[in-house]
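Only one chain is shown below, in structure tokens, and it's the form predicted on its own.
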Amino acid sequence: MISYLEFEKPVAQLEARIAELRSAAEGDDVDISAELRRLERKSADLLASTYAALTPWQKTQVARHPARPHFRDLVHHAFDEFIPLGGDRYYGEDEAILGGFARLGGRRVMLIGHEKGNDTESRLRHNFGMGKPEGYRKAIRLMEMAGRFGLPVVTLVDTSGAFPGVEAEERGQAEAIARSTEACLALPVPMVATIVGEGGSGGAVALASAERVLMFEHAIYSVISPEGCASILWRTAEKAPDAAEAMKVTAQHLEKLGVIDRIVPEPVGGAHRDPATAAGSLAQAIGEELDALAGRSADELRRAREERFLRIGGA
């Protein structure tokens, strides 16, 4: 079953109609595939339409979808033999990030990533994707291991921004984001992100900090979340559609402005449509950027890096 966002609701019923009618058909002499081919291109023309033209707000609604393909489910359909690896060898296992060696078409690679869950029990276990300081220390543990073995590190980002907890602030939140951050740009090794869903505040960013970072065509990245900014901005979350607007979180806004640097295609309809069809495009576009980062020094990466971040802003 798929679960309708709310500007999906015509879709919905056309959906609806089409099951009424083959259900209807059932044992019945009555040949209606005409018709139901009529309303099948119908719902596909509507599906194609609705989200060739959404706006900001809808997007975030798309990448917050509870059915979207997260962690775990890119992993079984893009890469193989992942091998998990846990712990911070400081304080715990912190199951909002996780991370550990994979192949991607046949190349090793070192694999980090949100993981929020599909539902209420894993979610509670992956605290919604929100990383922990121990989350960030094993991803910076995982990279100094990268690192010193010359694989590629590959992160899929999928945050509504670090854990904000009392808890995490005890065990050095700022700290553990800003050192993950560092990780990123020191590294030796071709570096390639991906926001797959929510790319959130510094959560995000301290996954990310790559000389190549990439974003699903529905996901959204920003500095906060558009209700967070909503409410500073006008005491209200009701505002959140306009400050979505007003921050330009979705791919195709952050593309013009530099902060990505390529769009990964979904299915019509989104990611959650087609996990497998998404995921195989992200496998592509990855395998494509490690490919033109292969052969590089350590020295020309951390210069990559340094070069892409600093223009962005710039005139």
Contents of the next structure:
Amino acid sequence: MISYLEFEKPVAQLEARIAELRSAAEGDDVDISAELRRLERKSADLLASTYAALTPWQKTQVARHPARPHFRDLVHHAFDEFIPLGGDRYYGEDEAILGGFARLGGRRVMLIGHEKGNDTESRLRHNFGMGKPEGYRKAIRLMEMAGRFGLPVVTLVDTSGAFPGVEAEERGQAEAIARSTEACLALPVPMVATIVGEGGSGGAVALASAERVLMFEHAIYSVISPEGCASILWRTAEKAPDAAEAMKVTAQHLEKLGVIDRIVPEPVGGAHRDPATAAGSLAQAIGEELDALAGRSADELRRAREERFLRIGGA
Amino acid sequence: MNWFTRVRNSLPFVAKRSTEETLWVKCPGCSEMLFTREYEENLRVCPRCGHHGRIGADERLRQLLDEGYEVLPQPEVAEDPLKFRDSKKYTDRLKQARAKNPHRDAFTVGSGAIEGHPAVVGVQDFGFMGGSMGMAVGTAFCQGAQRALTRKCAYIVATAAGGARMQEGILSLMQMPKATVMTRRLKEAGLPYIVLLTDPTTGGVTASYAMLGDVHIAEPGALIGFAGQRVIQDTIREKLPEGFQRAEYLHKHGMVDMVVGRHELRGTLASLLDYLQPRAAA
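Could you present the same protein in the form predicted in complex with its partner chain, rather than the form predicted on its own shown above?
After this comes the whole thing, all chains and molecules, with the earlier chain placed first.
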């Protein structure tokens, strides 16, 4: 059962009609296959044209789609092995940020990313992908270990932002994010980050300060959520679509601005329509990037990472 | 001479209208009416309640650096790269801010010495679009760090910001790793980096260069945090603890080394710099 977004209504109607015809045709001797084929083509065309022209706000909704594949889904489809490692060694284990050893087509990597969860129970357990200081400190620990053992770091970024809570502040949310960004920049091994859903503010950049930054076709990456920006600058969250437009949050915009390097294609209709195919494209893109970086010295890698950020706005 | 005589004596020298507006200032902390000249002479600290008022970049540099420091030129950066417009155009907001401020953006760098110790001081001015961090702020921060690297001296940064400059979208977010590149270079060069957290320091600024210092000093009562209080309250739906996200609270939770009043800042920085001397170049 697909859950449709508001702008997908015409597609939903067509797909419902197709399903209806199919069930009506069962056990019936009237041949409706021609009509079915026509409707299916029409529906596929409509889906393709809708998704080829998504507005930034529509993309925001796709990036947040409840059925969008998240960290564990992508790992399941794209990686051959994942050995999760837990805890920051100071305070606790934060399941909003997962990480551990992983294999990607024969390459050994350190894999880290946000997990939002797929149902009420898992969403609560993963705190909707909003990391706490202990989550970022775990990421730092894993990145440092990856550096010592020569494992490239792969991150999958998908968060609305770091968790805004009293305890998170008390335990140094800002410091943890700053140190995690610093840990990315210090890595002596290749780092490839992909924004797979939402790249929300500092909580995203803490895991995305890499020399190669990829983005799923319908993912978004921004300094503040469109709602947050709208409520501050327009004084109403209802202007979120305008804010999404103005902030240039889409992969297509960000590639033009030179903030990301590569767009990973999603299946027609978004990653949620076919998570396995989406994960396959992701695996291929990350694999190619890692291979291109293999053999570079620690200095070269760090220099490339530094240059990409220093040039933004000049230095 | 009582206060009335003092006020009356200064009256004939100023036009009446500007007198009312400039002679007195209301303390934002205790609402006491203060004599402006005394308030300024007291470094904009309320003599009654000790509230530390916000100050601009030039005043901060004057307070911290020895006489004869150099102010670095503001960096040239792409202006309004996103062609951003909300209820107003971003370029108009910039124009307005510049009309009210002696500087072109919210981060100004002074290069000189603090009680004889060579130092570069960067100051973020909350008065310029809420001190928000965009490309100009990030780039000025980096230029200050670069000057410290060249001079092989300490870098001290007084932070103040509501957060990132939304009108520059993702490009403002990218200033977080960009500034961090430079704090790492200072560290590698064995140069001290000291953060002076002033009211208010929040959002992406806190979550990058404001929390990466060798020593963190905070001014009394300064609001310092990552998430905004309203956002937190909407999330937890409880009353926030007393003094939450204030300098003293952060000190108690281990995020800042010391809370230091404005009158002691210069002396404190000088004694810290005496310990944090750059190692002799190998």
